[in-house]
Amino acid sequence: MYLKTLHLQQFRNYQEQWVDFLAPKTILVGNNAQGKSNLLEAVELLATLRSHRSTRDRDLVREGELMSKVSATLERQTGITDLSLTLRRNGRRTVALNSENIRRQMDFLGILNAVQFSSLDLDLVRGGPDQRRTWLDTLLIQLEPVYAHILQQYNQVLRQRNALLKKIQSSDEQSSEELTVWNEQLVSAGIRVIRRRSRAIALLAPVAANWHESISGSTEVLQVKYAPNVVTADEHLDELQQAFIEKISSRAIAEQHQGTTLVGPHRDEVELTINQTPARAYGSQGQQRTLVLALKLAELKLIEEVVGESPLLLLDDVLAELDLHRQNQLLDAIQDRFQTLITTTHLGSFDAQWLKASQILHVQAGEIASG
């Protein structure tokens, strides 16, 4: 897939700015504050209708202006598509493809799909485990975007069953007949997603190995598993959904003590370890940074294998974070292969080949020039 152009209204700092993508690889330098990354996090919004850098659409919106909107043009093996986002600052975002709004968001995701590399991902190691949760939704998002709607179901769920559960604990009721229907819900609506992410790192687990072990250099052995918090030694549906039941019964008390749900997804765990050791515990930077550049690596390769298309490969100031080796590692890795948009303060850490087969652009204060 290649990203032909974009057009920003009220975006961020941006006023109005269009971008025509000239080659695979584009390189957007200039100073930080500029407007580098929002750019950036503008395509990523068009590939998941997330933002890694902001939950609320409204910090998106341009000082002063009520609305802004991202469009784009992306072409694929089944032709050209035109997406626009519009986001507002107190009001539902609307999505449209080529200029029908769409109702069900939903059928927005998978049409564009990229992978976010920036120096936030560090805390893929370093932070809690919500944020391997959702670096782990995102790339679902990605693979299989119905996943979008199955995690709304199942937070929804949650949010009414903690409503319950508060409501329970300020009565001081010790049992809910209303409860029992919420846990069933629970239950129903947990598997579906602890099925899918059990999926995902089994595809994504080996790859990872593979890439982590090339930029090691065979030093390092890297696992991903997913620990998830209802644990079963059989995935089979009615094995899965006696394990769910049989720890909501054992944390009910728990539960109803705290207000609170205890028990399903929304506790999971992706265990991320270099030789047998939890690379929280064990990493330096460098080795930390190797294994997220792994992690990366394999989300491209994944993604372009089960959508058949590569996807747009978003880099957003990470070769200063990567010493030389892990550069060149990256660099090689993406060739020609991913249409790659670069943020850079400097453009130093590209040899002249790759400045020449690459697109320059300056930002400067929400301005985007050629040169």
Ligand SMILES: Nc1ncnc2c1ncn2[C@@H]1O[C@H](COP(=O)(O)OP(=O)(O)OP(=O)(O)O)[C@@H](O)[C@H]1O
Given for the second form:
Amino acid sequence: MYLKTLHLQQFRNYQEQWVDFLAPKTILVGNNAQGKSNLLEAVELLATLRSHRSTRDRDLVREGELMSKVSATLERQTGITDLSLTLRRNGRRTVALNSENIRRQMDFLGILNAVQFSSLDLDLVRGGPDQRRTWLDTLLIQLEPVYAHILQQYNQVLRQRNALLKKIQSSDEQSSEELTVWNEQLVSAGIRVIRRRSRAIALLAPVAANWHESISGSTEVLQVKYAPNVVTADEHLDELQQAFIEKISSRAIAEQHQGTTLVGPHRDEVELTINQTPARAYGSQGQQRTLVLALKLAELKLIEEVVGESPLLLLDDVLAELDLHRQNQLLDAIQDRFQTLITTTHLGSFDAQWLKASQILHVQAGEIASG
Amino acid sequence: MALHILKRPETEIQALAQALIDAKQQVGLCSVCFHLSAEPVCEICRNTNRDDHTICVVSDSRDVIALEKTREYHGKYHVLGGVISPMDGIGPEQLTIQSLVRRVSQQKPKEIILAISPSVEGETTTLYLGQLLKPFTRVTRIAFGLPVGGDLEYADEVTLARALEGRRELD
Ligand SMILES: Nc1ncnc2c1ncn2[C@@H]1O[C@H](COP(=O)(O)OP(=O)(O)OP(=O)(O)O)[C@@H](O)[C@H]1O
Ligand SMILES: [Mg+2]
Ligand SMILES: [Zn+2]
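Same protein, different state: after the form predicted alone, show the form predicted together with the ligand.
The next block holds the full complex; its first chain is the one shown before.
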């Protein structure tokens, strides 16, 4: 797939900006705080309806404005699509395809695919389990857009069940018929999440391990393993259901005591190990970077395989942070197959050959000039 | 509507305001089914031509109005007055569920149709009622293929009529 144009209106520090992408690689160069990451964020939003930097739409709307719009023209094998996302300071966002409003955000997802890779992604290794869940969920949304709905339903059940547990906690109620029903809801919504996460990791793990082997020169073995909160011996639906229900009843007293849900995929983990050692504890920054790079390359390949077209790659500052060997590994892997947007403060660290083949855009104070 | 009203002469607005206040005072809830009604018992409950053996349970009076428009349903209704939602402090006690159980145990209907929106809260309410009512009688639910996040209110009449035909046993 190829992103032909991007149009930002009142988005972050942009007032009104058109961008035409003229080469498979675009380098956005500029000083700090000029709007390079903001542009990548706009593309990320069109792909996932999420931003890894912000959870509130009001932050995305240009200061002093009420509304913001991000639009793009995307070329895919199936044809050309106009996408647009309208964000509001106060109010719900809306999305449109070819100027027609789409009621379900789910139908908007999966049109544009992109893999985001920034220096923040080191948190995948260093951060807590929630970082890895968010990463996996964002990937899943692109692999199967219906997952956005599945996840939202699970989170809604979770919030409701937590509210009920709080109420039970403060009222000393013994058992509750209502809780039984919320348990059933937690199990059925939770199982949909668990099965998809498990499937995605099963597909991703070998690809990531391969990349890791080739980048590290086969001295290290990367293992990516899904460690669900509800564990079963086999993947069978009945088994999983049974295990889930049993775990809920085994934690019933603790849950009522703490007034919160202790069982379910909101407590899942994705374990990353290198040579059998947890990656967080293992190795240098460089080694952790290799790991994240392998994960990102695996994401690219997986989306390409499942979607049938190559996703965009958004490289925010990371290229300069990689040593030459890893830079070349990455560039070799993407070649011209993946349209790539790259941000940097200096062109100096780029290969000359590479610079020649790329479109270079200068970003300054929310304005873009080609040069 | 507010803008439209503001353009009218003041006397007219006063008359309208009074009419709205009267309406609010007069319209109460039917003591049997909790549908909006000016009388103690609503027109649908009083209508002897309607089938007493079926009760269709909905969350809101608007759903009754939507289902009535289909002219496909000839039984009685029961309006819950919402759905179970702990976050909003709404449990079974806040809804008209006790009255429903009383009604069912006394009237012994042949079928109860649950027609509640498929949101997380609606689904929970459906499951809860299913467990509660199954000992008394046959419980079915409307199998509506409404869009995600869609409410009964917005379903067109054809969709609803088809949904009524395709209702299925609650398991
Ligand atoms: N809602 C907003 N309205 C106006 N300006 C904003 C808004 N949100 C962010 N900004 C501004 O955008 C700038 C940051 O842009 P961005 O993160 O894209 O920088 P960058 O070019 O990637 O810099 P760096 O090289 O440091 O990563 C900041 O000056 C910030 O004040
Ligand atoms: Mg930046
Ligand atoms: Zn009535």
